[in-house]
Amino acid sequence: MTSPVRVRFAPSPTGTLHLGSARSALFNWLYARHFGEQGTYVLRIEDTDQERSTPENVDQALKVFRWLGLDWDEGPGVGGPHEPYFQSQRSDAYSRALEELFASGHAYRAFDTKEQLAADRAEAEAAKRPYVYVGAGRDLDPATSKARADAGEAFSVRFKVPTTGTTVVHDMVLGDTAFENALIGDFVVARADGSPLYNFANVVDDADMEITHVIRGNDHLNNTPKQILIYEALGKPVPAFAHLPMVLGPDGAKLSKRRHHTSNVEQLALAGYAPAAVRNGLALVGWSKDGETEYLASDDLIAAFDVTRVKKSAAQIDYKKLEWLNGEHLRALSVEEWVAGYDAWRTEWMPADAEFAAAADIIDGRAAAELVQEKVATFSEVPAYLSFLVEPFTFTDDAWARLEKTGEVGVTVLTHVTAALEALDAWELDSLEAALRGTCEALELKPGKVFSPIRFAATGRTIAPGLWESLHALGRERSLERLASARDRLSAAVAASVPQA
């Protein structure tokens, strides 16, 4: 029998979820996926920042996270074994741990002023070698230490490390790194009120919640020697390590928000991407199941997923590379996926700009995907698609240019076209593209020559839906309005182009 695998996404909701931190939550979520019922994914929320880790900041990091369809097992709103989930909520575990490391003698109070510890590290520098903490007060007798602690002197809480040897980072991804422990020097675990710091915390959480891998940014490296010597201070298993790569932007540039046009989740999802596609691609980033295969659906990325295959090296993102999968996502979806997934976007994440709500509201999403399923490659484009439909009617600006270019040949395409669309007994697709085809026919012009006036005539759009798609959705009425309209105009400007004798 295959044994429980339990791995753990940590979020701070002090921000938006970066893609870097999406990445590393996606190979957790896939990896403990991967093992059916024996693996587990949980999510712990790290909210000790009270300034930054409100109410609201914690709703929306977990909106985002369920938007990315990232489902946990354990957790915010789901709870558990292991409750409390909150950092926050969970002081009485980080106490008691606090009193083991001082039973054992792995933990003493530090009293160092920050004088001398700046001091210390100038003379370091100074000397051009590391800069370790001496450790003065690591053999205080402990008698001594907490009479100056009830005195109420200033202290924090070190770990005592060992002086020599090392202590080695068995990891899935880079293999075995040594650190001298004597480089490592006594750190600190927590403050004078018990108040826990982010290495002692992390352990404590992990191994009360048996979490068994531990998936995260190689940025993380260096703390994991102390995390390693606090587990086995403790007494507890040490979990296997996989430290992933840096996510980088296609200019090789660490991802910013002022470098990179999107470097968080919550952009992602205001821009219609699909949450399979995300997935997938930022499951390539760093990861390939074969080196060649691009399009994933979630299912086969699960069984794929092999977090040994990850690469050493920073790897980039390829926003469009991301847009491509997207279109393929959005196109592979059932009519009715498609449509739930439009509907979310339009309610939870469409911008409120009225111009732009205007053209998503105009028809609703089935409509919407007989239209342009098979054309966009986001949800944030359907408004674009379907803007020729809102009234009042009006050219833009290339639109009209455009139109205006194919002069006496597309007044006599918008002619001809209007007396047949007139002549139909019924405005169905199968009759609109007949009419459409038999104008090329009877002009003796290529498809091309006909249907660019008319598409720009119909919907005063370089970008549009299928033709016969869009003036069915126009109606007749409205339709036929249009292409005589826009015959009259472009007429008109054809003649005062003519120079006059």
Ligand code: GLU
Second form
Amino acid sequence: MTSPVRVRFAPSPTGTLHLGSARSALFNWLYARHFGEQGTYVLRIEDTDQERSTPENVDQALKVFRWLGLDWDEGPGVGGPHEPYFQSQRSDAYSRALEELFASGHAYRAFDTKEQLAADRAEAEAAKRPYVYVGAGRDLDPATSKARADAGEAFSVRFKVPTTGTTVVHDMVLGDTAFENALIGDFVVARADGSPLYNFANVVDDADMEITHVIRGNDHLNNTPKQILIYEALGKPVPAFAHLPMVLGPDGAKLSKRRHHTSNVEQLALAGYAPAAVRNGLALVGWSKDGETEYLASDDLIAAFDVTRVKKSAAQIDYKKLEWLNGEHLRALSVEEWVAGYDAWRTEWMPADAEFAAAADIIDGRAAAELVQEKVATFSEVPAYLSFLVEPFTFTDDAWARLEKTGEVGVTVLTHVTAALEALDAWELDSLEAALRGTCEALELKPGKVFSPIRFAATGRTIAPGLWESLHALGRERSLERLASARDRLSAAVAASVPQA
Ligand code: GLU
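Follow the form predicted on its own with the form predicted in complex with the ligand, if you could.
Now the complete complex, all chains and molecules, led by this one.
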């Protein structure tokens, strides 16, 4: 039997969920789920930054996590044995731990002024040596220290870092990294009012929540030796660490809102991605099952995931592959699943000003699935595909230009097909298909030559569902009307055009 594995994702909800953070969340979730019953995935909200962690930001973050489908076993909305799971509600735990650090001599009040700190830093810079906090007050006797604090002198609480030796981070991805203690410097763990800083709160929570594996971005690697020292000072077991490579944009630059069209999960939700495809796509950033397989359903990801096989070096996200994967995932859904996903997108994410948004209300999800499930790579493409159903009918400029180009042939095709369709008894998919194929034979033209003008004429679009499906969805009357009027307009245009010499 394996021993229990407890991992956590600990975001600071300051707005949107960055794809790099989402990939960390995913790898934690995959790691926990890989261990089945033995694995627990905790969601903890690090909302100590009161200004940025507004209730709106927290709600939005939770909405996005829920959408991504990384269900958590303990955390907001779910509860668990280590409640509360919001740092803003855990100040008692931090006060207790801070008392312990004071009592064991691992923490002290540092009364440095801002000016002194700035001067020390400037001096180090001038001497071209790395700045290490000097720790002038680390040996102040506790009674004097308390008296100065009581007298109202400003201070912060610092951790007493050993001045010799090394602290080694054993990492499941990076291997061992040794940090010289003498270069770490006494770092701040809490403000004078007792409110904790990241390194301290994070360790107190991970220790309380019995986290066994800390899996996070390698931008935190420099924090890890400090955190290890805190665990040791508190007499708590040090968890295993796995630091993940940075997620870069396709251009190799750090993923950012400014440079990349998609840098956060919310944008993918808005763009009509399927959560399973996003999980699949993000898993491939820095990890792969066998160097080859790209399409992986979530169960396959869970079975195959192994954090020790994560790459060390920064990994690029490939948006084209992500979109392709999304199309594959959408096609692999059952019709019921597709409809559920599409309806969720339509009601919760579709921007009100999306192009052709109104088209999404014209037919229900099931009818939409029949028309476009095989065609679209994202749900956000659906309204454009359905826009041919909107009345009053109009051509897009593109569609008219392409119909116009079919010239005489187009007129012949439309004339013939209008008659063939008028003669149909039943307006069904198979009879429509037979009539259209019959037109190709009768005119001795290739399907491409015949179907394109009919598609442009009936839908007014260059992008539309399958041809017989489109005609079927339009119905007899509307289809015949559109074909006839397009033929008249096209033949007038042909007649008006200057004959080629
Ligand atoms: N709140 C921290 C962050 O979002 C957590 C880092 C960690 O996982 O330790 O970066």
